[in-house]
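Only one chain is included here, represented as structure tokens and corresponding to the form predicted alone.
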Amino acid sequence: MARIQTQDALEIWCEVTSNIVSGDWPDLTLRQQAILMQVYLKPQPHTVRGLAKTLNITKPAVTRALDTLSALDLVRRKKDPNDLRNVLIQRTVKGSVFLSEFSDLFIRQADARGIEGPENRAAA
């Protein structure tokens, strides 16, 4: 398989969000995906403040995009026991289907493409 090159990266990019967007798919920004991708991928725990220093955005912008995420039950919002002052950002288990199934549509249409993940290039 070959690696992929950026050219096929916009196209696969470009693909999945045509199928995100005529498909049954929350309707996300790009602000909104970066903080949903931040709670599911990074070490916990999450924190607004914590989100907006990471992705170098306002508190108020995260506290945005976390009102959208949270209504669509993507992330939980929970108070810091050890802190009553913070706010934790928690993963659903409807946020983890989501990246779940957003990520298949980037497997597949990389594969289509015959385009190896980095999987298959540490076997190589």
Second form
There are 2 protein chains.
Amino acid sequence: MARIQTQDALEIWCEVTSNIVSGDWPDLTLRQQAILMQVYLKPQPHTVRGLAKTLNITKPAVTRALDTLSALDLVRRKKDPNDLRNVLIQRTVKGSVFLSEFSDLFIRQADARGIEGPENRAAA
Amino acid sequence: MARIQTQDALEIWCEVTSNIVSGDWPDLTLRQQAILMQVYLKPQPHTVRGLAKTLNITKPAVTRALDTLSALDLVRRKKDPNDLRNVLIQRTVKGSVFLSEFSDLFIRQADARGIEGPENRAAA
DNA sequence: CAGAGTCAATACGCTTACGAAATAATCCAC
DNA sequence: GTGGATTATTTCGTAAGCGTATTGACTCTG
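For comparison with the form predicted alone, provide the form predicted in complex with the DNA.
Now the full complex is given, and it begins with the chain already shown.
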């Protein structure tokens, strides 16, 4: 049982961020990244209020981040038909592509360091 | 041999970014993160020009990012005594703490998913 | 020691982001 | 329905970011 080490973790982070920066992707803030990840990885539905609470930031900050992410077509807004006060944040193809590139970079770096997932995922 | 899977990679990234955002840390841009990581993980010395080239961004962008990171005491500027045109970017205690929290979050998430480093690091 | 070359930083005009407070739209209790 | 909650957004003034072009400091060549 060999846990991941600090050096590996930081190196992976360094390579992934550096690769994203030097590529064609936009210079997202940490908040925008976090919102994007939440929308794609946590169970739906996502609302402005919910994201603000989860990430411990103000609602206007979420609204503005969504403005940016929407303009980049990384997420999409949709009125909640059950409660028109709510705005549901939905995923897009382009957002999926972005996340996919993220994980590809991540996995490539992890593989290069001999890092492995669980042998038996079902039992985990 | 079980490689890391996309889902694990993205979940780790999601949790780390979300935790940093909801904590007391500043809302660094991806560029600032990348510069910070480069300075701490790649061999010294680091210059504005070198970072700009590595990350494929303009020199003024690096200068501004260093303004921000310096104000936060995450890095420090120092004139190169051998060539006073150069500015060497150096590490700080606070920056080390930041990176340390980063890696702690990362490792905690990786451990929770049964992800492991190489068994025999010397042989890797 | 003069002038070209190289480094980081600054100036400029513009865009984006911030938090607090105010608005607009909607729901719900009564 | 009307009034009070709740949701997201907008407004406001301010701060920070961007790229291009320029400046100021320094080095090095001839």
